[in-house]
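One chain is shown next in structure tokens, namely the form predicted on its own.
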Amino acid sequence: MSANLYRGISDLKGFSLRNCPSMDEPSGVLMCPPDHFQILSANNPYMARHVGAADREKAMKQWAELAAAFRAAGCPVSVIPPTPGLEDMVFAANSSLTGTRPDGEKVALISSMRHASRRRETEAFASWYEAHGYRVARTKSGGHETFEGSGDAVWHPGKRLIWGGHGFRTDPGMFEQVAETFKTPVIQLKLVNERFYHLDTCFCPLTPEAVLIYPSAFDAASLELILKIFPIVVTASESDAVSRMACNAAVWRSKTAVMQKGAGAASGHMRAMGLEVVEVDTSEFIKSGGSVYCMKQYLFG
């Protein structure tokens, strides 16, 4: 096991977070819009419900206001281009994983996506990196192992350090390449909930100190794992967390939390800490598997 992978209690022996480096907080994001969004198989438990249920134009609406969210709170937008054809490249971070390496050049890995229907938006995300100054980096899983970028790997806000989920899109072998990539530790958590495929929609780093998440995702090490370097966890109800995605939110440079609207108690724990919340509406691609977080992508430099 690399010296750069944490996926137990006992691997974190002379780790400190306040030893891990710092690194630059996001300049923007990436978001794709959903000119051919579509619900057209059952991916993950919420497609399932929602095959053929998706309002196109109110989806429009929704990604619209998003943007306006991100911009309104300092958050420069980047658009990429739809591809025909591509109904599900609006969740922007599963395509990819960016951010930068010590000497801070910008890095885009590109996913190894798990269903074949998504495979093809991969060289879209990768052409518009080649094109604004990313280095960009391949995954090499032989065809077989398969990792799902910004969805199962999470940056800790503020320093080197990922977080990477395992269980049902990517798979744990795939993290010795991200830490490789990014020259960064990661921790691995474990994902043990069908209704919480990736890492983003059950943790969600609120500031450096502090998380959202829903402890049943995940099996007791990568608990242990959280608690032991967050000083502040913050859990989300079943009814917040599975009917909201509020971890599913996506956090502005510790300042302002953009989620799903209707989350109360998760929405009212972000407040308490500071951080100003701006909810919105993405119940369209809620019926998808997926709100805020995933539907846009960081950028970095």
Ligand code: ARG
The other form holds:
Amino acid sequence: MSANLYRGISDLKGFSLRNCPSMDEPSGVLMCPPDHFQILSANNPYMARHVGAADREKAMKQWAELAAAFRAAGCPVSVIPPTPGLEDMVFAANSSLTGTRPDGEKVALISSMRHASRRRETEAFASWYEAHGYRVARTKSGGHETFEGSGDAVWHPGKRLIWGGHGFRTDPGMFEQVAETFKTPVIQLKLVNERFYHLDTCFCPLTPEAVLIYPSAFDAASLELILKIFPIVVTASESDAVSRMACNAAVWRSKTAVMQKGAGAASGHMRAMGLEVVEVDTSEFIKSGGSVYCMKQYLFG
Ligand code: ARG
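Would you mind generating the form predicted in complex with this ligand now that we have the form predicted on its own?
Time for the whole complex; same chain goes first.
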């Protein structure tokens, strides 16, 4: 096994967060308006109850409010034009993993989506990244293994470290390419609860020291890894995690958490830690299994 992949605490010998080099914070986010948003098939348990039930007008309004919330938090928002026929393109996090390499080069590693209905999204995003100064890297999956970008690969705030989730949308074999592409170690976490099918549905770093998780989404070895690395682990209640997708919050610069409204316990913990919490309504997107975190991609440089 490659030296920069960690799958259990016994692999962590010699690894410490303190020794992880620091990593640039994102410079903004990329969002895609939901002009073509629809729920057409049950690709995840959320969608199963809502096929055909997306309200486009409401979705457009909620999306605009989310973009405004990011801007108000001091996070610049860039916009990629939506492609007709791509109903999930609004979930901009999934088509790639963006970041920088230790030499400062900006890279977008393009995903290899599990569902055929989402595969064309990746080309639209790849062209955007190419036009905006990123090196576009492709996964070598041989057409078999899948990787769903920032849905399953989450940067540790401010550190050269990536957390990688697998089990439903991403195959664990893909993390070797992630580690190699970004020259960054990856700690792998196994997802075991279908309701939490992407890492960003159950794992939300709040600061370099603190993370919000939904514990039963993980197997025991993965929980051990999380507890070993983060000194502060906050857990989300089932209703906050499922009905309000609280772990899909986006925390800007360890300062402002933008999240679905109504997750009272989770937002209370965040405020108690000194974070500013901005609540938005993403209910139309939760019907499709996504909220704040996956409605944007981080930009760098
Ligand atoms: N309907 C989308 C799908 O099933 C939702 C994706 C949400 N993304 C996320 N990272 N949670 O692929």
